[in-house]
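To begin, one chain is listed below as structure tokens, in the form predicted on its own.
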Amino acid sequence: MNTMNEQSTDKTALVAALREILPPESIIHTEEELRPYECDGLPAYRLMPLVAVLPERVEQVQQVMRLCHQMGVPVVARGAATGLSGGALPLADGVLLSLARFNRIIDIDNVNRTARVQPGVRNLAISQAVAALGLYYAPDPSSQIACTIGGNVAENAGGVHCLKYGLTVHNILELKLVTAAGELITVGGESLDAAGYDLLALMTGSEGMLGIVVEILVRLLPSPERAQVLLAAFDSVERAANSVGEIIAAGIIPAGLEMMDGFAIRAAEAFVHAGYPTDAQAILLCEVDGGNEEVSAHVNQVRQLLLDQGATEVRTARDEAERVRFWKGRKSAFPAVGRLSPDYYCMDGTVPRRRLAEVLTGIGELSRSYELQVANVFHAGDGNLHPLILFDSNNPGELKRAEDLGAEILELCVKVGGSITGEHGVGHEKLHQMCVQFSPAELEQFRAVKRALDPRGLLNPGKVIPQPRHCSEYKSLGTDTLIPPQQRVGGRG
């Protein structure tokens, strides 16, 4: 009872202090109002924040951070909460700082091909705003209709076109951030290079651990003269996977090179009617773009290469509408699979292209071992896998089984020379696997960077970088030592 009273007193004092900074409608503190903030796109982890705030100006973000720094209150920043690794999971004793109201495109510079935007601007909205100028913003996550550019920066998001045009880090020039102590700093700049350490790269993908992004200068690209998509069907996942390396080896860098297995194909086709061959065991979507003559030559070259690699059918999109439809099927794969199972667990690992077939075979073996279906959808060009593990959390132990299967998949990625994440981040989900991928000395360097920029550890604590005791416990016990029972739902704990 005393603990509850102390927490209530702390909350009362915090809310009273926040009211000196923000209008009442920008402070959310009742249980009913806080419920929508309890998780991000990984709803298996849920926790109610102590308070949520929705500032509208940079000065307000600074004041909130100064207050929390003074009171020792941790802060978790949140965008659209489409993240899939629990990165925006709030803290029961902390402030959830939403950037949803930072949703303006501040400036578009047609000459320099840049746009200055606030973090709450949706990814797709940037391309829509500059389309009339013949420009677009290249990174295009599947959630681009909803995800925000600030969240993209936090996770270093990619998308189906990242093979040729890169991740978020390759498409931004400058960030303005508020530090844990409430200071406003700028990293990067409008020029191609900036003096000093490359803090722009450090901040991109830092998952809200090092600062809160309040403004972004993004790079815009000219829309290609022509883009053409080929759809290749295969009677085996291995043949499709092996074709990926052959395309790259031929000297062609597609704008997008995506793969789906038979389960994902049938789910997507039933959902969006993209025109996929439902009898195929795998399909590759290969988009080439550029000048008209270059695209024609590459389309013919890729078509022949795919047939030589055993494709049972190769189709070229007949027009722009069919090209969009082919991509819509791929980008709708996650919700399509979600229609077929009460729950699914989306993984995110990366492997060398030459090991794709081997890893996919391994995932199939693990799927059978755990008696859980897995649908494979991934950015084949850069080896970024997104296995979707189907389960039903209403069945006792099934969620735990799905998590264990996911852990083995990620550790398989590391074993073949890959990584535990390609674009979804580590967040709360992959702390265990950080212990597998990195040595104790490497993890200590990460902690040192965190201490240098956030000495009190108030920004998104408990995420991304495990403490030494966590790694020793995981490696010795292999249990859920990093996930407190109160943060787990669906029969966990």
The other form holds:
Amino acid sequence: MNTMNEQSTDKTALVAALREILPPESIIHTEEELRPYECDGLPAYRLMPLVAVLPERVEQVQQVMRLCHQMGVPVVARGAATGLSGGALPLADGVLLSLARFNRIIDIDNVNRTARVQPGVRNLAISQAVAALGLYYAPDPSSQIACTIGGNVAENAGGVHCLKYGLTVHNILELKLVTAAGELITVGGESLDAAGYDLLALMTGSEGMLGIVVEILVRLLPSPERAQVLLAAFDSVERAANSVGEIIAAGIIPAGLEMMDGFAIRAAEAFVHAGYPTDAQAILLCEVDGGNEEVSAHVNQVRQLLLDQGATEVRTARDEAERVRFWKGRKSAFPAVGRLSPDYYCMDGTVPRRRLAEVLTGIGELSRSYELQVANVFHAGDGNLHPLILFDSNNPGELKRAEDLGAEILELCVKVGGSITGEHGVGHEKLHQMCVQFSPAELEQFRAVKRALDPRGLLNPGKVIPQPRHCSEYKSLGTDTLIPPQQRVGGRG
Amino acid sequence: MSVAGPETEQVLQAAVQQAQEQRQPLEILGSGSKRFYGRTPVGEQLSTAAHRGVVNYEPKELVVTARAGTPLTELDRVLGEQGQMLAFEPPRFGPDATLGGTIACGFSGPRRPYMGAARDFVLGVRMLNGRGEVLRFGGEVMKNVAGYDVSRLMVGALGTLGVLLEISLKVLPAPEQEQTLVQELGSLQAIQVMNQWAARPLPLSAAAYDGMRLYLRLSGTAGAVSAGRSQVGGDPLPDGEAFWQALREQRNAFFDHQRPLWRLSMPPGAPVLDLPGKQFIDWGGAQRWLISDAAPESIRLVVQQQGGHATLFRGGDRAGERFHPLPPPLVEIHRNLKHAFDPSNIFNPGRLYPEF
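Switch over from the form predicted on its own to the form predicted in complex with its partner chain, please.
Time for the whole complex; same chain goes first.
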């Protein structure tokens, strides 16, 4: 692991300077106390930060940033660390800045339908706090019980309902950020747009590289009058995948449209007893929401459509309890699959929906050639795949094989016109695949954007945007973590 | 005229490269329907109008990719044939308005508060930066968080960061039915009612107030529209579509003036603004049109105090500030970003703000 800073930071001097800003209990610098901060939700990558700090006021974040700016110390921001791409992986010579103590909902405005929150507030807590007003916050990543809104902004998190209700970028209005130089800025505003460039969009999904989010104004939506979920079983993955396009072609935008393959179905069923048909090769979960009349009309239409597409069975949740159970199976699919394997690796590519069936077939072939089981659970409505690669890191070489297989899956997504990441971010994990998705000129443009906001390269350096050297090495020689396409274990030449 | 596509792209690329070498400012335009917008255009004209045509349209994917010079009328026709639409309901301000100009201005119509803005539907762009490099960001997929969101950054940047070549947009099915309902109300009450309905699960797709009457549009299945109607009340407006089009295109009587027209972007629940002149409320309270000769500073102060920002949309002094002045740290970020994309400052210099 190398960073952009060649000289190592004087830890003693740094800690002494931080003590001027923060109370002693907000500065963590001993090895055992730092241990919990060494990784995020992608534990394959671990690194101990030099120091971790837990400020609780915006001025403290500004002071920490000013100090680090002055000393040339890189800073990695961290929310709940549920991220799956190593975006909050610390730097050995850097400060890890935890926003965990920024956990207050500052204001709820029922007239303008907004909530002003601190970054450490959990995603689900927002919806819970406004439920009595008949409102909710739409983006709902699977980790919504644990993940924080600040992290959601950094990753532009999506979730199950984003085909209809959008991603984080569509559901926030304003951000307060601390810049690399420690300045407090506001982008966006209380109105639906702001003067000047759309910095709100630029900041969202920038993975902590352009600023540190310290306050968020989120938009709240009225809770739908009714939501109804259908479960359709298929005897082939292709048929299930093709049905997705047909529902959309019929003019229906489902609130959620999720797919699981046979392996994932059986794992989820064994884990939470959702009532899934365990002999199916694929299931689709289709949720339609809206007014009572509209939902009834759409449920009938979707049911007929799924049967016409060759579904072997279509069930409609009879009551709220069954609806929740159907979703529970989907939402616990990751841990359910995780129970069956010592380790698993979750991917996050997106593809145009019409290529779904083809990509799933491709993943199946790759899975066989790498001799690693892959379970497929994904947001079928928006073509966002989450293949779960099962492996055992105790078997020599198996982690590397899993990583190579993951790399090939992502490169397959790019090849069919998709992206290497739909909602988990590039982080540390997908740096090499950025070289596949973007041209050298495009990567250089990203670097120029980074310099425009962080000229000294102190915010989460080394993530997201690879250096030119990384790309040329990746394409020709391979690297420490990944070997080039032609030399991969299961590689096809 | 040559065939649109690689040839017209090369022409644009060569023009930008030459302009960069000669430090020649360029005024980027499509059909020129929005030349009235922003500060006075300067530079040699670079037209994207010949670079037109739909590149890819997949109705089942809800995605269309079209060249910047594609007229909106052509897009409407192509999408309409498949029962789909641009859900941000873009204003045209001219019969030949292009997609590129629409996105560069970031204009959205009456549906905006309920369905989203132009920026919400942009999935990807192909563009030329100030070095004349062809770059592609985003793509044709619904979700894409690889790298910074440069595509959305282009929306509303008024061409100051690059020349748009192609734009990929999410499209949506056109509603099965629409109905506009009218009722007479006082302005205070109208703002209240618009916000009250927006907080309820209703198929609302537009809400405006002309000073006397509140107009609400419902869109969806026949059942949803009639159920919504029984809740919101009011009398059906026979040609509702014509009303919304006239509002979107600023062709109704309110806009028939030579005096300065201001666009006030407000929190939707902001009270009636105490400003001289007359007002028309759109976007369920979030966009207020003001025709007023009042001093720009006094308008901006009132608007800012209520959490909004003010744009001098038409008329008035085009050499002065058209957009709400930015605080100093944001000016610096804007200038740095401008430099990152257009180091020779050739694209629409000064069109957005005098500083860059």
